[in-house]
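Taking the form predicted on its own, here's one chain by itself in structure tokens.
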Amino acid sequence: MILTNLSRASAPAKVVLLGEHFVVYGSPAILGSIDRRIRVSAQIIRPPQIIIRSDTGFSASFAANKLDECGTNLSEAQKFTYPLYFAAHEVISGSLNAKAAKLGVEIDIHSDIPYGIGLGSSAASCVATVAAVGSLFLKRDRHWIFTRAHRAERLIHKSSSGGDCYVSTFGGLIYYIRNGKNRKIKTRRSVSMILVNTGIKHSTKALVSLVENFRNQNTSLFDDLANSATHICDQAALALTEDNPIKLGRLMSRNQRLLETLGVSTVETDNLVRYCLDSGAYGAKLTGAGGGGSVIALVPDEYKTEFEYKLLEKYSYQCIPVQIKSYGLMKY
């Protein structure tokens, strides 16, 4: 069954408030979808091809009637877009009508999520692509979309906990446990933060391996850190529901110290976190894999303008105000 020839979907970026890295090993994390999104449109085409274009300038095409392997014979654009191709191919191959009619899909991507700074742009791309392509042929719920988006994202981050795809699909503030029971955290008012992009590029794969090696070599210490991370997340969930930003900020800073012990923070990040605290933030920490990337700071509303001015005066880092939004995936 073909429902429509054109469909659109959008999915939000995210920040990890607490719990990154530990979530891979079964501890909870708190993630929030933010007010920046990736928008994907998908259109049926008659040649059995999957064509992917983005407003960032890349374009790639693949076969739709068979799954091309991600080998050395692919172009750089094809390697970059391969997870999205994989996601689209899985949806098409699951539609008997699409296979019988030898149909293809043209996918256009528009993003206001900066790439590579820890905001989950790859997960949001996978979620929006699965939703847009899936809506051409099938009526599926968010869990179906999440599962397939997570499979595609794991081609990028093999050890992904699924948290990025989950919060991008369902939206809001999520208390997330890998392969566990997840729940939304309800707050009395919206949560907003300032994200500071250091511009320092990192390799998520390398940082995940670093933590894995740390865990293998320091089993007892890692278990203690993971228990502390779990306690911090549980207390932070209460602080969010109680609208207690001072407590939340302190917990964020405690989480940062755990990440420093793991070795995923950098001297530049440590210095930036301290400067954020000295400049009036309730709390600050890295968000995402670490190794550079971005820092999130919880700042009182009345100090945000002064806070950004101080940061720009001290550093040349980009400041991005972000707000947690309750809506996740949208199809239209």
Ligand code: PMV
The other form holds:
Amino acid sequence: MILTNLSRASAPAKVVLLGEHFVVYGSPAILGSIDRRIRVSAQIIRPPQIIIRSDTGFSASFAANKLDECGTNLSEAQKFTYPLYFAAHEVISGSLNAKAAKLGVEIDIHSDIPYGIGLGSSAASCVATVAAVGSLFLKRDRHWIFTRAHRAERLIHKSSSGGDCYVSTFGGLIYYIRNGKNRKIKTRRSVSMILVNTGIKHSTKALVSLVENFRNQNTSLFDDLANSATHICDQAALALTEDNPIKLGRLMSRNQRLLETLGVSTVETDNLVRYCLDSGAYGAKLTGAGGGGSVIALVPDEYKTEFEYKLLEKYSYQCIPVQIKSYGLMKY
Ligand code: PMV
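Alternative state: the form predicted together with the named molecule, after the form predicted on its own:
All chains and molecules follow, beginning with the one already shown.
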């Protein structure tokens, strides 16, 4: 029996506070869901098609009764939305109801998460799509949704740690270990940062393979860096619980130096991080894959206005205040 004809879900963006890249190889990372979201609505349609539309203007259509290959014959919009199609197709083909009735789904996406700057927009769209399409057929729990969203995200970069999908599904501030035991970090007050968007879009896949090459060529150095990253995350989890922003800031800056050694930071990012520190931040680092993207700065509350002012004096980068929110995936 089909439960409903229309369902809606929304999932948050994230920032990686610490531990990106090393998390792919089993070290922990600390990620937080933030107050920017992607909203997806899914509706049953009769023709066996999966239609994906976004408020950014693209629209793509695929078969629902068989899995279209991701080949060169696809349009740009189809290539871009293929992971969402794959996720929706997996949900539909796993549902006896949809198979029996030969149904299709129309998916509409509205996003306030900038794309390609390290905020996990792809993961959030996979999570919200699996949740919205899944609820058309049966009640699904978060773990079911996370697993499928992560499978879809792995089409974008195959060694994805799953951290982005996990935090987008479960929400909050998470101490995340790939295939390990994840836990929520409890804080006395909500954590907020200033995200500085350099506007330089990155490819997570390319940067993850750059790190893979680095690791292959510098095995023992990589192990040392990964051990330091683990220590930094453990100390940062304590600093967060103890509400010690000075210590947290110092750890963020140490983490930045590890990322610089890996080669995923750029000269512009290194300079921007230093400028953030000179402008009053407790700590600053790139967030996400690097290669441009965004920097997060931990700035004392009373200093935030002046900090933003100083940044705008020197750079034309966009400053986005972000707050860690506990809400993960929401279904309506
Ligand atoms: O820049 P993003 O949002 O794609 O973040 C990627 C985080 C990495 O640690 C580099 C990759 C991963 O799978 O965790």
